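Below, in structure tokens: the form predicted alone, a single chain.
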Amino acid sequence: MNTPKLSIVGVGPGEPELITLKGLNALTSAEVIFTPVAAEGKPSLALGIVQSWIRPHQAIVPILIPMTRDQVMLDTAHQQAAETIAQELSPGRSGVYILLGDPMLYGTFTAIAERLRSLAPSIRQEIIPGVTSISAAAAATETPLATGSERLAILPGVREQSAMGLMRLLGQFRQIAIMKAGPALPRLMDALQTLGLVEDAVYVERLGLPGELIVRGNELTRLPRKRRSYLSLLLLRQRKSRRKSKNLWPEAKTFPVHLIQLQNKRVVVVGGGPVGERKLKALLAAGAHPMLISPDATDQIQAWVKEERVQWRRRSYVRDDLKGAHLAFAATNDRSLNATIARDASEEGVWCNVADDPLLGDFHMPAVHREDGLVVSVGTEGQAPARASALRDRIAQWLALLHEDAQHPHHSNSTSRHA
């Protein structure tokens, strides 16, 4: 039998000799060709690509797929596209669907896939890679992505726009590639500024196609400020000198103040071992009535769940655990979990503490002695929490000594010694 078959082809960010040969020859032994488009009528700049290799006899499918946010409107266009990518390959032609990049990194394909094994379950589909726009943006720039043991993130950047978050990013990576970035580029070099790292950033836009444009450092402040081509990304390699520096952060000033009402708040910690077990103590402690997320939990968090003081959802974290929520407690022991809560939370408008990373979060926790009608509480700005129990513990002792006084007070001079 003649089994139908779908390869997924990269063709590479623009240049039409980027395409992989086993891309080119799925191309050329195709009966016929899906190529997406943003909109009826409006030309596939993928096509364009490889438009000299395309033969006669080839048909050419257009799939739309629109550039919206509505998930409603994208799930629609999904499932067409998968209809009709089955009822052309049904008779067990063989054909190609052809995308910008790579068919793995942000790809179109992807929401399509699943449909299309749903409907036609018989068309086998073979997925060939393409040369990203960040690995050919980093090659035209001459901008190493990352070298030795150096990590590197990706990000669209519709995501990442403040300088707040790119500061999150940055306190673990010393290379970003954000992509998509021409949309948000106002709002990224506002960032980019407030952190002085504009000379540390490669502007990349239409790679390979008609209307390229490579900027870089200080040149980027003479780009007029407004939304630019969907087709562009940012590199931003961070030098390890200004790495170093502490101008590259803000200084760490803190507000205190003591929240109150916290029994009508939703506050919500995630981890359930000894951190989140101390976080959770001091929250009772304020009266709050928190909801620990967390597939397991230590003994007593499971003794304060019997007694109804701890909701406990025993599972996994969600992006919507947050939603809602007044407070965020990241206490996990993995780092990139309680980085991904920091920012989601930041996202949705919710001050989160991240126990293992004070510059990820928006707030501190204290150290805290607490007495009837006193509240006494150490801060050191994250930096030093072992020496802020140490001094809450003598201010303890200091005050238990004064209580001791006003009790006794012909044991007065003991206080001015310990003081």
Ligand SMILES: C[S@@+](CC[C@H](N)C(=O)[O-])C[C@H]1O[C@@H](n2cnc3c(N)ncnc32)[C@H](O)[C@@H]1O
Contents of the next structure:
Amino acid sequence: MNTPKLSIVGVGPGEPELITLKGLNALTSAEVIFTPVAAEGKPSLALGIVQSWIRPHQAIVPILIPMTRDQVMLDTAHQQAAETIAQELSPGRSGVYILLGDPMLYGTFTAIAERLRSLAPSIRQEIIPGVTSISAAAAATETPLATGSERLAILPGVREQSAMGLMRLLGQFRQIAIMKAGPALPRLMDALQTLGLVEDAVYVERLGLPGELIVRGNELTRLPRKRRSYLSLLLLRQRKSRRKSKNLWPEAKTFPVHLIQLQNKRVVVVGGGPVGERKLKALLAAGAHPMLISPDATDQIQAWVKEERVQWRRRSYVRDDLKGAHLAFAATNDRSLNATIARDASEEGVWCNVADDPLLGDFHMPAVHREDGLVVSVGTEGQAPARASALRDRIAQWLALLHEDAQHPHHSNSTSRHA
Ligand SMILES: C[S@@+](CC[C@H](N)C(=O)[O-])C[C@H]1O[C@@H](n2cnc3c(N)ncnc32)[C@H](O)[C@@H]1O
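Hand over the structure of the form predicted together with this ligand; the form predicted alone is what we had up.
Let us now look at the entire complex, which starts with that chain.
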């Protein structure tokens, strides 16, 4: 009896002709077609792409892969998937597992492969590559991914979309491909605008599928600011001229001031976690009566609320919270909410500090050392807060030594001689 075989076939990102010949042969000769779905009863994108080659005698078995980051749910789904495939592929029966793009690039089968191997070692697995969404997008937009000795970075989409994160990568890679760009597009646009990079970007949504959308460069600023489809990516290819100017950091434009009379100003902090607490602490030290907007708050903040030093609106942020404010602090643990607050603040004419993306917003919080009649503030253009704190501590130590010197000149002289 023939050993059962499972071909894992990348069907390309959308256009049906982008499947390989080898993939098509495996697909048309398979008895069972396994196709990932995000929820029970939902249509499978991969299946939609190859629909016209499917014959009535072929069995279609949906494999549920929920769209979640919950590892327990995912583990359960992957185990269930391996069991379903093992049951279906009796000896002599061949199957294909189809998926979008290429199987080895953020593919849903990778986590199933090992489980299936230990559950049913007799099933031979063969991976048939496919055209990735990145290469199809590069072709459709005539954007080279890399030439000569250039480097390409591929990002899964979420974390590195801050101006700061992109900034770091842009020093090392000429080109960046950001998957799942649509859901975070407003935030990504903020980062691109901050860095003057909108011109270098192209956004590709539902490539080769109904509703395809390709938007380039400055056209992107005209797209309505909202979360968009998950089936999307952004290619960012830096202009050569930009790469030549070594300093990618936007020109320093810091104007240091020490604000006074904060007690009479409306100061709003959004976010009642440890970051919000730090902002509130600094504001209280400056005599402000800040207002916190947050559904919850740390114990320390609640103590300040009890002492009536902080006003607390115990609910989620709404834009009206910024009305009449002088300063705002976006200090929630939700990056895109912080970006929204920064944007609202800019439209309302309120100065805003963004905790997790110092390049957004209008001002940074320096590291501060205070003593009688003296305020030392240290800033690093938002680039290295830890360095600012370390430097502030060194300065404070040095000041302490100076004071000691003033009080015990002999002792200090002898110390410096020994040094
Ligand atoms: C789970 S990953 C699968 C990637 C796939 N294995 C590949 O090789 O392209 C899904 C991501 O691929 C990208 N993608 C897949 N098909 C696409 C399409 N037709 N148009 C734009 N982006 C697509 C999007 O970034 C989407 O969030």
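Computed from a predicted structure; not experimentally measured. We call the rigid core whatever largest set of C-alpha positions still superposes within 1.5 Å between the two forms. Positions refer to the first chain, counted from 1.
Peer 1: So with the core overlaid, does the Cα of Glu114 end up 2 Å or more away between these two forms?
Peer 2: Where the cores coincide, Glu114 shows only a C-alpha shift between these two forms that is less than 2 Å.
Peer 1: Can a Cα shift of no less than 2 Å be assigned to Gly41 between these two forms, given superposition on the rigid core?
Peer 2: False for Gly41: its C-alpha shift is below 2 Å.
Peer 1: Superposing on the rigid core, is the CA of Glu88 displaced by 2 Å or more between these two forms?
Peer 2: Comparing the forms between these two forms, which are aligned on their rigid core, Glu88 does not shift its C-alpha by 2 Å or more.
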